[in-house]
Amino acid sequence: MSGLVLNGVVIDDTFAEAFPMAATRLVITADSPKWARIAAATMTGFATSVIGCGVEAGIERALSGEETPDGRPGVAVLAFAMNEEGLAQQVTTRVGQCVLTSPGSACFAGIEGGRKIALGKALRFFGDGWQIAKRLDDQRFWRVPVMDGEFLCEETTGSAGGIGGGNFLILASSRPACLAAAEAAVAAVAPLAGCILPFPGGVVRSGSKVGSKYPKLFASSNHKFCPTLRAAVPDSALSADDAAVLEIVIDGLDEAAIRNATRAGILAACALGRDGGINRISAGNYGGNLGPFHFHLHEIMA
């Protein structure tokens, strides 16, 4: 590590390693911004990592009535999975359980092209034969009777190749300082289109490495960045001043989205500076063996 310092914070000369995923965007609307966000937040629950959740999902941004198909307030959601089959299964299940059930909700495609993922095409059967199809231009919708009126749902949404696992690490002299920097990074990334931060509040404390001493585990704690193991492991990546580490994981629709989010997040974290307890910025990688997308921190921050 050397060569680049921002506001007293060292930026390691390393890279974040990311991998290809299948992705889609949904537009969820409701009678009010509150209920659009409730439906979206419920649909993206338990969707932090494909390691245990099957999908990584999150709210991309809020939408005004001018930006939605039905003129109501809405929320754009992004979802990522390891393949199109897994993505399709997760999307259909989550929309059925979390959007169909939410008061006043409707669901529309948020992306065109790629393999079509069933929305209303699958959920229409809940109407028990009373559902009605409606076509507008090249788009087909389903009107499913529910107890507060109708659930309007586009027949399918599209899919695209996405990228998962973009990341950077914040190393700080205390846990409060580390969390403050992570929260600043999340706030800086939140307005950006084309990406999400899938973990709780956008922050990960349990950064992982590939593999484990236990054969059944695909991933385990990244011991190199655990402060309590600093003196116990020979390959610790922490100095005596590093008391806490938090990770920001970024999923994006393309490389540009992840680069933009990485830069914005690091700038925000470094704004607290060395005097604010922020020591270093690093990234998680596995020597280039996990995925083909390498986001070099020095290049991004140049």
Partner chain sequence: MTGWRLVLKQPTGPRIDMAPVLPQRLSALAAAEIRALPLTCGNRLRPLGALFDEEPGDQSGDGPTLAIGAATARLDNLGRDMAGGTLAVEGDTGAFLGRRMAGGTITVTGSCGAHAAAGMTGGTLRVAGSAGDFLGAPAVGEVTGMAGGLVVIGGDAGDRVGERLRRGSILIGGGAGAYCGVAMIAGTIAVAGICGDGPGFAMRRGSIILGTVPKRLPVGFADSGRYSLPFLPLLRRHLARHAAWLAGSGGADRWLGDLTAGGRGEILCLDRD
The other form holds:
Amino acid sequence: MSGLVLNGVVIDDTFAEAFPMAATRLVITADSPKWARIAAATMTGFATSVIGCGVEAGIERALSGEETPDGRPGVAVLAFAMNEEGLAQQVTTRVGQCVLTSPGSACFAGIEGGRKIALGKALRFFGDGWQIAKRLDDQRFWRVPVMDGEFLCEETTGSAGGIGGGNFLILASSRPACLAAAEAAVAAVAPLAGCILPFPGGVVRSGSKVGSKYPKLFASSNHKFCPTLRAAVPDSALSADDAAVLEIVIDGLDEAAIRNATRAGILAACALGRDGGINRISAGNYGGNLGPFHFHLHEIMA
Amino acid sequence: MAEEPAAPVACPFCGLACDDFFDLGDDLDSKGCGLAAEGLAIPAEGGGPRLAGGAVALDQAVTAAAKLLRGSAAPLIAGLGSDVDGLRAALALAERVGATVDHLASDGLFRNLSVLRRKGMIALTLGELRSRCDLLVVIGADPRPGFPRFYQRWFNASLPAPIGGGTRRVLFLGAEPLPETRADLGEIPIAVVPGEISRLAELALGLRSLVAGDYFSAGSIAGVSRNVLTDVAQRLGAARFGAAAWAAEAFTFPHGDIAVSALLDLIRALNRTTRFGAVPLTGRDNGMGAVQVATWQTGYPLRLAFEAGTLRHDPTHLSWRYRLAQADLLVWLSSFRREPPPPFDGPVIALTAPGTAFAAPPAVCIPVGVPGLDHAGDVFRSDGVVALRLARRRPSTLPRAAEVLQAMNEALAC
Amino acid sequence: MLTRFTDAKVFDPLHGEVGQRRDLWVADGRIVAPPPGAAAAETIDLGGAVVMAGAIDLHSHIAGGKVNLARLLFAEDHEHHPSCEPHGFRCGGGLVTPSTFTTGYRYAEMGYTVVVEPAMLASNARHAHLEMADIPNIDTAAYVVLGNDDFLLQLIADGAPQGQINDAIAWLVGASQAIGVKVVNPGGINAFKFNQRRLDLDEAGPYYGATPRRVLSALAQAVFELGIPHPLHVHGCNLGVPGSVDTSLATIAGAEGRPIHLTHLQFHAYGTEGDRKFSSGAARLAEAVNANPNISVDVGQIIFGQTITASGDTMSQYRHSGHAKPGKWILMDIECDAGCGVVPFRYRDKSFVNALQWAIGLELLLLIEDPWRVFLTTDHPNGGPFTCYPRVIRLLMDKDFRDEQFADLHPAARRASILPSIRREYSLAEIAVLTRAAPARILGLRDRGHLGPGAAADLVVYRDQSDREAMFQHPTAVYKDGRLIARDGRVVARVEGSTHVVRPAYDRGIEARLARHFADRIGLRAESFRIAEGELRGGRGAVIHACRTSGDSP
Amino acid sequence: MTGWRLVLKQPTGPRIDMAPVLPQRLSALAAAEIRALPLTCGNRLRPLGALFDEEPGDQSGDGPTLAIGAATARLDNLGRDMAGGTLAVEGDTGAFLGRRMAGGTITVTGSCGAHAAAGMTGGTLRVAGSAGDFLGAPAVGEVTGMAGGLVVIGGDAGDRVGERLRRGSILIGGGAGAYCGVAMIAGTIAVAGICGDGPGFAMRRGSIILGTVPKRLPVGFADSGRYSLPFLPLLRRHLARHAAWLAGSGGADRWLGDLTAGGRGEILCLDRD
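Let's see the other form, the form predicted in complex with its partner chain, since the form predicted alone is already up.
After this comes the whole thing, all chains and molecules, with the earlier chain placed first.
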């Protein structure tokens, strides 16, 4: 094994294995950054994994008034699903339930091209005939009367191919150290464009493997990285010093976005160093047979 | 020429084309109609053709006219008061010389036509009004002065009951009926809803929403309170077979066609649940005939121009009033009345009823016979459906306008 | 003057000629027998070209109130299709609502020399005749529309004897200068004036209580007893309604052997099968037509593209007004007589319903076996403009072309049609029957539609081409009453046509009751209403055709 | 690309139908061919060369260009059916400027007559002066008015601006006449100055933006209060790219109507900044 060590932390010579997904971006604005974020956070809630949520979504970044169509503060949201149909269904439902309902909100397309995903096109009917369409050049907007004024919503947003399942694992000698490293990684990834970390606070502790002893389950606990099972299973990936593992899962619009995020996250985690209790950085894969995108840690960190 | 019907004949002066002025073998009885009395009294004599005031023979006048026509770059054939044959000849001449063609009374015609051509129309004929209508709504100024026997002949208490029963009622919307109208109507119950007629469009559209059950908040429209409007809407909806009559020539407030459009919207809304139709009163001096002939021959209803082998239609820029300023020659045709041509800067060829008084002698003046007096012919009634045959009523040496126009056409062909 | 046309390949089905090559002789606008020993003043060598009599269209809306309203309404048609003719021929325009001159020229250029306006309202007859006088190069005639007028309905409601009904109809046919009688949605137009929106064949109408079946049978009987050559021309109930095939079958059965002509049958041939509750009833109808020799039909083939529908059937036109494209339409109640509705429409091959309508029309034309009893029409302009006839002829004569066109239809319509399984291709002889001999016979025009001695010299010369559309679109020469009027598909002369009428006899006893009706209801004198002989065609009068007298077979 | 400049010889005389004179068409012709082009002038056909002097025009553009010099109201149908290129008119034009225009740009330094932009579906039409009646309104028989594109008028416009407007924007720097936006179906009309009677009458949808409080609105308009919602800045930002007077961040008074026509359109009366 060729060695790559950052700040005393060993970087495994392995790769994260990722899958193609369908992706879209929305721009959600409101009267204040606070309410734009609330609408976006609600819309991207319960959207950690396509397996149970149908979509993986998160806030990409905050937007200033200069960057939004209506001149108000906003946030960009990315959403990923296994296919376009699923994406369209989830996005329409979530905008309807979480953005339309949120005070002062408006919702715009954040991406052009690809298959159109209905926003106002579907949600206008809430207006019960009072909705108004407006075409400005090639864009079409809907204005749906609501109790605090109007819900302004673009007719559709575009979609594109995205990548889901970029990841890395932080192995640490204690749970607090592991979490501190994970938080540092999340903070480092946050400002980057084109990617999101869909899990709670950007971190997932329940790294999973494919399949289960129970026939109905698609995924189950990744026993190789569970410290409590370290001595009980023959194929544990942990050493005696590894007391906790956390995973950062990254969905991105393209390979570069995932690579950038992976590199920024690992650098931030490693900044705590071996002395800070961080032992190793690894990544999750399925042997390379399932996903076409392989993010080799050594290559990324080189 | 095969035989002409001896009698009866119709009266051509307004769009009603009454055929009951004459009894077989009897003299004229104009039955109180001033327009008919005046028109039918036009004397057969009033001098022959003149060139710049000087008497000439007809063929000399025709030759002179042909010369003017040949030299014109922008001739206008207007007035256009003539029977179907005269209109045919006018259009043929217009095509030969590259003229613009329009009728004296086309402003009123086009207020209706512009709506008919943009949105359509739901209309009914005078016979249906007479025999089926249980509610007549008269819109705007009482049309009686222009159509003196409208109520006498088509809607009054002495007519047989409407087919299918029911009671005739009349509602005047926008203006009071004339006293003569009240007399014509007899026992028919009259309701009057006065209002600001220049805001008729708003009034009609407001009624439309009340009929259709659409909400609006205004408390009154055009001086009519919402309560009254609601009552009117209720009456309209309760009619079994309603008719809305108006004379668009009187809609002289700006953009009268918008009022007609709103009236059509109201009528359409009424037809969702009952039957209702428009009775647009137009067509004096066979204006409706002019629309019909022009449309069947060219596809366009007047306000058309033949230019350099093309046919063009433009209701805005080819109206005779607009075109006067651009024309270099005016052919003025008025065979139903002694209507002099309007002031015009260029030469005028006037084909008018005998005895017409001119402000200045036209370059060419040819008195022509009055259709229905001096010669036979066909005219269309206001509803555009019924055409009536006019008969010759007296011996006359006056040429038919059709003959004169055709002679000019032939003179140009040489 | 005697003209000899040499080496013509003659298709004259009335005389059993199917492509025989011979000479034709014409004198004074008539075909004459070869005069022994006479020398022709002019000899025209046709070099074996196909010759047929002038074609006859027995159902095309070309003149009168609703046609002119259609022109008015559809200003776009005239702006987009200007038509400027050689100098002196008069310009005009319009494709689906052509002006009068344009109508005459376009028909003549396709070799049509007689066209019947099928829906002249009696109250609008003077207008229709004034317009027809301005249609050059073709002869015209019109059916007067009856059976929704309050006069006849009252007679029927009063239980008047058939003889009185006959007298009234004979008077109306004469007064309006018609060649036949048409009924449109029997009683339905009248019912619509009482705000009734639908009327089935055996449903009593409002006020008069007459069922459409009763109105139909009274009219059909009258036309038959009066000896009017053309059987009652029937535009049935429920036009365009899914399920109308059953009404049409019931109408055929209800004729009880009396001759009737069912017009634009395609629009009355819809079933209610399938997921979309719209299916072809053509096979059932064709079977019924084949089995009932008293029935003749024209098809009303639709043509994809923009057109305008103009009909007296206000009830159905109002029902369809929501489909108007462009979105404007006219509806009119007329003179205690009938009505009219004008609704622009665009037929699309990608629409299931339109595609199936197209197929149904062709199914009818191909499944009805006797070409003497089925006629090619588009119900111009309702199904499409008459200028598309050559295309329809090719569809009938050319199975491959038909299959090609069929392949472009809406897929569900293709699955719903049996058209591809019909192998029949019309022969030239059958086309000559369909477009000349048969319509002349069913209209009673004894001197038209054939090339025997005494016939009018309406001759059409075609170059025999495998592309039948091109062949019938541009005949090499068209003669009207012996005069060359079109060459290679372009008009070369403007001639006056004639108007054809019949004058059935009647008992003048009916005139008192008619006069009362006119005085009370119409507000005009019956004499104002009646069109004098001298009014027709600028005073030239009409060509009067004989009615059968008793003993003649229909 | 080639470009031509045609200079009208006589300011007055019979009207000239300029429909055949399009930038794309002329750019493919030689000078002699252009001079021979028949134009309808009054009731006669005349060769273009008898009515205009031609000279090479702007050669710098990347599309076909055509300039008309000394233009007057004699010239009807300029830019009719124009699909691309640039037509620059120095002076005034007659009726039906940009009839059925589908693309390209027309600029007029003077004023235009009635029925400009009738049937227009795309492209840009800029008139520095004023416009006559029926700007963007339906031509005869047509069911809708202008169906796309952008019209910018520097001065006033006549009656019935944007009648039955189907799509696109009409921006007027001055005032407008009566019945502005009558029976509008969709689209946007903006008028900086005062507009005459009946703005928005019978309108179904669309927006009329007024820079000046109108004298009276039709009764079918319901006051729906102050409007400062996000749509307004979005719209203003969009329109201000073409007409600077629309820039600004202020709110508006908004009326909804025409309710008597079952309409859901709006009239927005902007605050004066």
